[in-house]
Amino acid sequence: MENRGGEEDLPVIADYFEETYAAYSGDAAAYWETEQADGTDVLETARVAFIAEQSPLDAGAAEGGVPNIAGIKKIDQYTIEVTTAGYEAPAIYSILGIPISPLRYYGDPALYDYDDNQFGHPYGDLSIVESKTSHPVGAGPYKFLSYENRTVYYEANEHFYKGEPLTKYLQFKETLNSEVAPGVMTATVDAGEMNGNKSNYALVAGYNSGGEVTGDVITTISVDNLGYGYIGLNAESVSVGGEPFSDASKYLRKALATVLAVYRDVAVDTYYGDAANIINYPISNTSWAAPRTTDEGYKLAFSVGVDGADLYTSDMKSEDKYAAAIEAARQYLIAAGYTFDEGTGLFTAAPEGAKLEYEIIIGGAGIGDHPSFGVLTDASAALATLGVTLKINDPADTNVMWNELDAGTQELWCAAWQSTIDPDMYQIYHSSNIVGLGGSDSNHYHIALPELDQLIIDARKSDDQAYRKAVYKQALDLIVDAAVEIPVYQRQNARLFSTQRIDIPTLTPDITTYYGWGADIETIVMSANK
């Protein structure tokens, strides 16, 4: 390494080597004994040292430290201003997601003096907060009383800024999804939320005398779930020649994905009925960034062949679509380097790094209770006609699946994402978040594409929604092309309310995916209170 900076006194690697060599007299063992890495948290050590060095012993800092955060300013009694270092679209939800808590309870008002950098606690001492964790107090409509037998007991907060709630007491019960509808019907609970699948809706309709999901016993309000179901493929473990994003590897995954995708309609309709829709891009349909059928370039998921031609036509029968998907998978596997025997019509050998058998894990409680289970059984039977085995693993304990995902050893799996208000893709698809790299560990697909990374960063740094949607469409197309995720369904959540015990007109009138009935819980009146 040469010194090209024009500064004669700048050190170079040779200088460091000479100094270190002289300090240890050329003794490598002595060097290693002193300089070897240990368990020290380098980042935390550097952070503490930096704070101590930069911050004098003043301004409320009893032992040195940062007296205040320059980017957070009190404007008036009810307003603060937060300044960030650069713009990122999701930041507003993270910053404004901080709950408001009363100073009189979690701090000491005598220690609050904003102008003197005193914020309700002895500097660096949060013991007051820690002592209250078992009995929390917030600024919401209800006050916490106790937690007993899986039930949280609340009382109306007379100091709530929107006014004291009209119903005095509230209980939140922990229960199973299957117990919600019977609980509302039998008056065990007054309201609850359940998955909006076909069997649950049938159960609710049976409780109402009119045979509908809203009637004289139960009122049902359904909204799309902020999330979606998908089938994932691990780019590293389902690949050819150890190159996850080569054409051959993508052809392999596209072969599997094409067959899986074609069986989505029947399976999802059987499980959910009208309570779910098939989606074709890996993003919740509740998002403004989700592609719509009317958008230019919109495609059904995995509906093109290896030659780029469309596989299906609008007038095709289901059986014809299944046949087209199998033929497309055959062509994809040949292009991926698999050996096909024309005589038997079966693949007989896989290219290096690939296999003729792959496992897909699904959390169906060991009994196939999952909306995608039908997809797997149909696809497995179809692939078997090509000599390819798709082994279905449905463990009774779902942790078996998540343990494999956390270890990065899975091949294919079925799960669902819980989405966020902002459609930011960073946590799930950015390469820095691949499992084991020290990021969010949420990139179970092991997708690592520099172009995708850049699109994700570009989109989150803009406040232009039209621009962001266009960039996210490019990102979604890359994810689909990499064939690491098959979007399956967008389901509904059903909010159930007792028609007999709740004054229904006092509920939030326009419940949506993003604005739930709890946002106006203080307005709810029980029928007995009318």
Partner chain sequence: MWKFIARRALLAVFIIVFGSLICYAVIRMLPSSYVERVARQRSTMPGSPGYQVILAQLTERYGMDRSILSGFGVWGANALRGQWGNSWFFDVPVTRKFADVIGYSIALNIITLFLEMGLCVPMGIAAARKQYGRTDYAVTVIALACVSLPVFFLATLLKYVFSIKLGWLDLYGVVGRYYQQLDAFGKLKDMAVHMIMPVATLTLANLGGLTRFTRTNMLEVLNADYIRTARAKGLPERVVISRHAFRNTLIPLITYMSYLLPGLFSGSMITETLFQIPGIGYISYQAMTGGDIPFAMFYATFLTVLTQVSLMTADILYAAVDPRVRVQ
The other form holds:
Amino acid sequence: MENRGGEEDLPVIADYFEETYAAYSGDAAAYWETEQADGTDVLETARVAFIAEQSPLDAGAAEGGVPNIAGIKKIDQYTIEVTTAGYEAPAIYSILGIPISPLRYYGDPALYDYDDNQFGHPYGDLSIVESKTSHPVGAGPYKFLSYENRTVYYEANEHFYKGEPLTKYLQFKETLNSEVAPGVMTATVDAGEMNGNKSNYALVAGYNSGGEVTGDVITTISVDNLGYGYIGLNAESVSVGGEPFSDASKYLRKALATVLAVYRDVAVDTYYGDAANIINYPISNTSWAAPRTTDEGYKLAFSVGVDGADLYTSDMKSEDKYAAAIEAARQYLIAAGYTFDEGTGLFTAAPEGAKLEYEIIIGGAGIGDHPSFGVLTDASAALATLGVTLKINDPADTNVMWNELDAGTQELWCAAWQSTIDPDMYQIYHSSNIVGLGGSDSNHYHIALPELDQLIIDARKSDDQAYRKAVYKQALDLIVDAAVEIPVYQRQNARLFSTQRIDIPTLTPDITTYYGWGADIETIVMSANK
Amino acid sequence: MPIQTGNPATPPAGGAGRLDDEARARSLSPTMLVFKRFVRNRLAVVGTVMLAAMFVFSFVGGIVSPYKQEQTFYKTGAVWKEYASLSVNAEFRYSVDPGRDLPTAARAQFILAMNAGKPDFSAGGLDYRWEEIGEDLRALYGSTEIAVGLPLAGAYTFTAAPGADFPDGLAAAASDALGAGLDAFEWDGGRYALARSGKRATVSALVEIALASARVFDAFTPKDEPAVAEYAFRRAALFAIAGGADTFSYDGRTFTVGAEGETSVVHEISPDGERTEFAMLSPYIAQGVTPDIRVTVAFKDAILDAVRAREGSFSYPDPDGADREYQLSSPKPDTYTVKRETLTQLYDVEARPSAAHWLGTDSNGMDMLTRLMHGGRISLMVGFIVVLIELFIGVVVGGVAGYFGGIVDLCLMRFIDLFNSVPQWPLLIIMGSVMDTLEIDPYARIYLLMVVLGILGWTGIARVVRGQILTLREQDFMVAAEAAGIRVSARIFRHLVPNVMPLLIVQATLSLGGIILTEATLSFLGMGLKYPLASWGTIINAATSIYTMTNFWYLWIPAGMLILITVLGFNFVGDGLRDAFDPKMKR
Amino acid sequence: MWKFIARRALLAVFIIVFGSLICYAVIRMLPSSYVERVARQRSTMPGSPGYQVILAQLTERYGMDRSILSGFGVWGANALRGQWGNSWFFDVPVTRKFADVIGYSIALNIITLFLEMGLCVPMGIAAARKQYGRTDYAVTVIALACVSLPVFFLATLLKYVFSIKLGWLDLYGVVGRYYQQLDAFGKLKDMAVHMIMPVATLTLANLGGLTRFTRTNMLEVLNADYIRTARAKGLPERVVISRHAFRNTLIPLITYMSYLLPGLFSGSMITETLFQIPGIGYISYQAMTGGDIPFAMFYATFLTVLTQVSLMTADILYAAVDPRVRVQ
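Given the form predicted alone above, produce the structure of the same protein in the form predicted in complex with its partner chain.
Following is the full complex, with the preceding chain placed first.
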């Protein structure tokens, strides 16, 4: 206890430790079983818990409160310095993601005096900010005027720090997905974003007189989508003998995965053609940590047989590839302990804990409206020739799929991930985030490999990009080896602009996945106003 | 009871102009009357033919068609697929001594240690050390601690680690090196590292494990590849370059190495002085997408030329001499993807009508004509049965309500109101999800769907029937029927209802088309037919965008025409029936 | 007469109450409710305490933990006092959201109604007068063709012809791009121009019904004896039809029209979505299927009240139009 000059004795961390130690009778294993363990050290965990519990009880703290936060410092008009306790790679983006709001609107400039710890509003009273909830205004290039008639109206913000935008009015109109290109063509709208599939590109090419996607009517800029589609396997429900990561279980999952993976090409090539990439590692191609073809040890997903030999060569015909995949699956299943009947050519029995029938859920709204649907149909037919049933469940209500994912009862499913800028894998692949364990509940694969956990933590704590890339490559190899995810495809988003009405050279240069067309929106000029 | 047939002006059949009892006694039953009048009506016959055609098309056609309705068709198409990739190498690539092992964990720790400037690192319980040999060459050693030394009056006394061999000569060399302030020294062919912490000095034995170089090795000819991949060769070459030497030898052969810009070329000098190109070291790495693709130096050069010229494509001869086109793109800085047109299997989507597919294929690659036939079965069944259900319930309820009036009417009408206040969409969603959960067989779903549609739709008919009956009830023929003592049910259904028939038939006709389309909307929202089953309505719904509508007429026009023919046919039949029932018709 | 009306009104109230109860019960039984969706959304955001925790909080806040009857009771008590609550989806008072969107639907519906009546009734009468003639065939085929094609097809067809190919009209939207800069009259004109295609779509979609209906009715009546008498008397055909025939087609017409008033206030979800009109159709569909109970209940009750009012009026009109019914 420490007497801080106040009336009563206040507890310190040492006390907290004593208490906790006594509560668990010194049993460290029991402590970590109950409290959330995430690889950080005991002291940090204790400190965080201590502050959370004790600060509201501190009479001294409640009164005047803390005058300022030492870790947040203003350097000059445009710079702030934030000090964090420890380094974690994804934290940067969380902190940088805090939006900047103008003081003169949300606060009271008269109440602002940095040196005296006055920050534009009376202490503990945020009513000025709350009163603006229904009229949000930021520090961006355009001011919100109104939302009516399914259109959002904006006006240029003269106080924008890069200068007042050159185009005075901006409108966002609600549009159906399939009408973006026709909308630009008919002058109903000037710019839009559409899904980069074959028929959309053909549609746009048809509007331009040159037959290309960029021409006299529409200019198209395609960027990779920030995210990718995948097929997931639940390690716990698709396993042999109740051991999700034994060799037998991995063989079982690899058998299913090999067959599913070989049919990816047909579906993606048909609907997307050149506009989508089939990816081979469970990470988006847009990430800097994504393995490249030229990296050491790069392999096509699930292209290896039980004996480690490559299944496919570049000049194989599609039918040959399918045959090779089925044969590999057969061998994987035999290695997993399934009984194969040579006479009928079918599997007759599954080992303990495994089944001959598995279900895959896909969110196709009941009408098969999903790019991976073709993959499932073909794979299901192929597996049926071995006597293994892959049942396709396409519920009308996608919530059915999410309910099963939340309950952890799903076997296989189709979904897509949205990537973040930072390739941190903690949320999705760390064992503490398995559904139901109180973490982020995003680890639908139920993957729990101690080695993988350690790699993820290591990578998170370092700021050396080359090091992190090497660590993530190891982690990705582990995930692919556990056969819990089949990455399917990465598509493009096409940004359309009207060549006739927008002065194209004034658009944001170098539009990429991370640098949108609105990044330099203040420079856009309409042709009529050139 | 004898009834006059047709126009009294025409002579009765059988015998010219006879008006005796025999002729008059010939009579036709009411049904035959109606039938004869119906058949004489040309339009009605046309309508019947149309309906019959639709039924034959759907039920018989579905059996005759050689394809299954969910059968997907494939075709071969050319797609630009990734063939190889070239990138500017910014990472260190490892050449590992064959007898040793450098696990990936160690490699990752090496990068960390290198960037932090620390020479020692450990991974997986083993210690390692790296040294800089040249600008982009590092040597990695496994390091084992063999002795610890403590200074004593300027000289060091060493205590050997358990199990380690620490001869005196080594100790002396170590002392000298420590005195000279070195980090590492050589003795008797082996390398040793020194580490100081305070007064203690640790001597570790180094074993060379791997070399890390930013340069990439490529052999010029396939026969030299095994040699180029040898660790000893690479070591010799890399050390030579780092040391600035021009020549080096390996395996009894002599090589020269010279830099040409950013690449270094190794030539082999044969005993009679002939120079042949042997290997190339460059900062570029090119690799094929499958292990069987071999990227030759010439191909690599072709790619580099195209990159430097900022071309989007280039051509390169195949092994059999023919030129082949390759596309170049750069998804990320310093990475170039080379694509080649490959023939690959595709779904035969939206194929134009041809001999194999008379109406082409739909957007999933399934034969359109077969799907129309099977879809017709479902659409026709659903349409007619639902209409019948609606008519039946509606007539009964409406008839009873209209006839009895008073309390009965009141109750039934209010019941209808309550029925109408049930929100349709939520109810359908609930039913859809219940059917999903119970995993009902797709065909059973259709029957349930029909029952539900029928139950939701009878109220309109009931109201119309009731309204009409309210009027008819007071007419004279009803009073006569009551006076004749006819049963109530007979009065309602045999006398009143037939007079409501015309309106009913109109309602039914209109409902038919609407029901077929409602079923399509429900299937679209996932509550009805499950993919890949089809019905005419779902086929039309699938052609949703302007693009599909205008470019692929065969995706929606046939289905629309079929629905139109069915509705028209039913309508003509309905008209014919109405006219046949009504003796006051002009014709 | 008054006793009749009073009894009818009492029944109407009864219907309204029970109808609302049924509606409430059905929405409560939706497989995935509004709170579940919101909880799921919020649980994917960083720093969330997890799906179950959020779900428990929201269930309590939105009152979904009460039983159906007690939940209905609470809602009903508030409704009687005129407090319809805030829409869960849109976070504004239900009445305000309703008032915002209903205007467009009413405008669409009224214009469509007039257009329909103006087109269908004459067409139907013309077809009936020359049964099996060329006009009859033409009208029949057109009417049935409109019934055979889905609404969105008609809409897409119109869009393709008038917007993409001819470029006369905007592809969608209820206002143009210069709307904000126009004066009041300009704004009205802008909206009117944008309503052309939606109205055309709705009219075409409903063409079949009224035309065929009128035709059949006229046919019925034209073959009646009293018409033959009128003709025999030498009355001009025009008088025969308008003075004698038409009145007798009124009863079925009244039945048909009795759903008119509620119909005015409902929207076509598909047309509104296709043309981006912020009408009640799509909003009410969202509310009903998404479990936005305050809005859905308000709208359902509103429609039930309207239906009852118009049915009562219809019943009264039956008696007024047909003297034989009065005797009851």
